[in-house]
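Next comes just one chain, in structure tokens: the form predicted on its own.
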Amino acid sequence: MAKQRVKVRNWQLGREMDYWYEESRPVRQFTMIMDTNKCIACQSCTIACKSTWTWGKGQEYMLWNNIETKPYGYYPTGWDVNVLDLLGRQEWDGDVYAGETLFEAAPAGEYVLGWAPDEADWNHPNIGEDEPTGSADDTPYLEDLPHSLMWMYYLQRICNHCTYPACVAACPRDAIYKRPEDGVVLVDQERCRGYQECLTACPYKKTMFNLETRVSEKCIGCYPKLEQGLQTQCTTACIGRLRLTNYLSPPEASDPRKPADFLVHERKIALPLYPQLGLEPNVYYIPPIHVPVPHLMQMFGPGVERAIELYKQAKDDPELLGLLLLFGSTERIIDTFDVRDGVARGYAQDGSEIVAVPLREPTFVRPFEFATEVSGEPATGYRHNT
């Protein structure tokens, strides 16, 4: 039986748009939230996502969570280059999104407009890596930014468990389906017939073809740590505690207790990755603070300009630093939070407190001695630790 366009809505489109399946939300949704400030591409993530899921014959290429140099770092080669080339132009107007989605673009009988990857272009994991756009002779210095015009940022990427995900609209077999629990996107093998439908439609690429049992694989968001309560491998991984694994609420039912419902809906610090696309993703990501704004809103949409302020203004923002100050502070995830008397404490779903994290670290200071004094008394004095 043939699918139909439906109207559903997409809050972050400002708008309802065509889809292949009425809106159906899960009780809650699996989101994470990155600081794209504080990743120095040390590839931990990767490493901790590689060892638990992708070890196996035929996964050799697969990197379910991967970091990449931008503007020129993509994996698979040219991803978000090739898809926003065949969109074509996209506008906004203001919060709304006047342009056409990867559904309402797609040509007569296919259900999302989709390239499909050469086998080369798996090849380059790290195309790109470290290397800057601009040049610093070209470019003046300025007090506040001295390379104005060079710079380059991390993204890290993992299947971002859309609302309206593109491979579940593509899958002839109806083999892809989001968990009505969290909303994780899971791949049935069983139901799989590797046609590769799910790899042609999904735009960030993050659907893969195991080449010895020849179906698809994906990301599957560590649903076993997260029915524990536990963050994803690649959160705990991280040493530079840029990621928060938490679940996020639609905007009308928006709890600002809630970490990713604060981040996201209240204090709209995370954005989505290319929301013009129209999936509606799920991984959201604090943009970085020195890269030209014009690119910044083609990758996150509009509020790029004042979610990089209020990232710089952190510091007077007690709730807000509380919180970015608890990612990677447990690794349990936190349910809601508080900030008070200059502690950010997290807690667990029955409101048990499992984490506190000072605003400031305190000064200490302790009594030492030292070796000995030349006249062989020995001698003591203060040190101030910080």
The other form holds:
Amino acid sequence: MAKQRVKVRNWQLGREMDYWYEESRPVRQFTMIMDTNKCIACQSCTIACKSTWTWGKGQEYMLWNNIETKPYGYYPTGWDVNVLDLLGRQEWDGDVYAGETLFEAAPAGEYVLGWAPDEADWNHPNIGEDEPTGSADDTPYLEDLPHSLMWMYYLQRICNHCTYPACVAACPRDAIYKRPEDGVVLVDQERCRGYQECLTACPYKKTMFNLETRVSEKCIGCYPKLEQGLQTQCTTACIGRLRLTNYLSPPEASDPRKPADFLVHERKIALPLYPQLGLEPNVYYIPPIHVPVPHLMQMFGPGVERAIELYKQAKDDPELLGLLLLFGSTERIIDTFDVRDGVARGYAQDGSEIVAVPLREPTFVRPFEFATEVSGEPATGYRHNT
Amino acid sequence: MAEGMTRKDALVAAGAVGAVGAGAVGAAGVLGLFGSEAPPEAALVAAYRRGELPQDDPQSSAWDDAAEAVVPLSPQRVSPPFLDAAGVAELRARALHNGSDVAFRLTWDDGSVDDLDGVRRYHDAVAVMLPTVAGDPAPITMGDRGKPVHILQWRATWQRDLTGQTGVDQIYPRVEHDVMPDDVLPPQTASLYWVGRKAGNPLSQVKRATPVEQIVAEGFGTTTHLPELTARGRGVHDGGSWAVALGFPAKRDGVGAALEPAQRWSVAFAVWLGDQENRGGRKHYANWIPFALELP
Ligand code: SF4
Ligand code: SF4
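What would the structure be for the form predicted in complex with the partner chain, rather than the form predicted on its own?
Let us now look at the entire complex, which starts with that chain.
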């Protein structure tokens, strides 16, 4: 049954756009906030996801979560540069997107402008790892921020559980759906017939074909955990404490007491990934502060400079600093937060306190007398307790 | 068809404009299909044959008893996603029946065997579409709401499944696995890592009794799998073409009316070339052609 184009509102673009289903927002939208500045690419998140959901036969190449080095890393190879190339040069007019989305640019007979990765594109999850731009010989000394010549950073990638998913639009069988209760996007494992249309359509390349069951699979937002009020595996395994699993309201319903609303709508410090593609993705990134702005604007849209400025001032902004410190502080999903008397607190939906984190940890100075003597030698310093 | 409708209108209603030429299998046949009160001259006739039908032997000499219809194929460009480039121009069809079973033999040119599914690896396949009731057929777009069609699909991958030779170890013969769920978990738990299979998706099963799936559809994207395994079939790839035989009981319990002689039937076909990334709606299809069963 052919789908019909309709107009929907995409607030990330500041305008209406074409989509293949009516606008239908979930009761609340699953979201993840990533502070790119804190990532060390240890892949603890990747392994947490893999060892929970995708270590079966047929899922070998699947990384529902992956960390890639930008600008030269990507999994699958070239996922973003290929789609940008396909779409061609597009412009923003201030905060309003003046270009075409992947739905608007879809050729006749297609629902989405897309491309299918080759099998070999899935072979190199760590391609470009730690490769910076430029050459260290030319830029031996980097004191300015952002760096103009030599830089790289890590991008944390999961499915964006988009408001307007390309995977849903492209599926000729309506086998992919968005849960009304939390906006998590799932592939119906009973309905899918393995056409791989979603692999071509999703610009983020976050649906994957199971080689044994011959149907598509994707990040499930750890929904069994969400249903228990818990943050996802990739969030809680993150040693950099840079992720926050949360729920996001549409901008007009933003509530500053809610963590994601505060970061995305109030402070506008967390930005969507490639918003110009038109999917209204629901993973938000605090951009890396040392990376040239033109590159970041292509990735995260027009709000980049402001977000970087805010982040640099976070030390003088107790509310923002407090919320950033609540990242990785609890496995439970924080419904609301506040910062009072030097302490950031997270609360559950019933208002009970889940966690409290001081903005400054107390400092203890150990007297020198406690220093240990080593085999009769006089004490010369503190012994590390390792 | 409503009175006063022209043949072109009927095709428009069926969403098949652009494929008008595709149905021209011997002009007499097609013209006879629409609106004629006289018994149509069928483009494809299932010859009557006593005894067993060669339902899984496309190379049997029994097929020589049936006349061959050459059916033009068109790339599907009625409903997205479209097939951009045609890779095969025609299908050759023969049919037999013995009063209780109906069988088809279908051949088409295809230079490669594609019988392993993987990332961007698709399979060769062929499908036969039949109306569920005699008379004017439902829309060519795999029927319509309230106007179901009966479809039989043979897939090269399913045929290979019968040999147990599909899956990761076949796609990547040098694959090394360390610990897999079934090495360390009880079978019930390990099977959770094959979600599609566990959920009962017929596409995900590799242990199967037949390479032919039967479905009922009411429009593109609405296929419903029929669990009864009453269809048989087998394909042979030889000299740059596939020959596939498939057969099923003429009594179509739970699907539609029995296929009987002395009634006006239609049949349509679809072909997928795996190496050209054909799958789902990205297929070659033939419009309805008049089909009849020879009286015993
Ligand atoms: S990121 Fe891709 S797979 Fe995830 S919802 Fe969006 S379009 Fe679908
Ligand atoms: S949310 Fe869960 S399923 Fe999705 S990438 Fe993270 S760990 Fe994997």
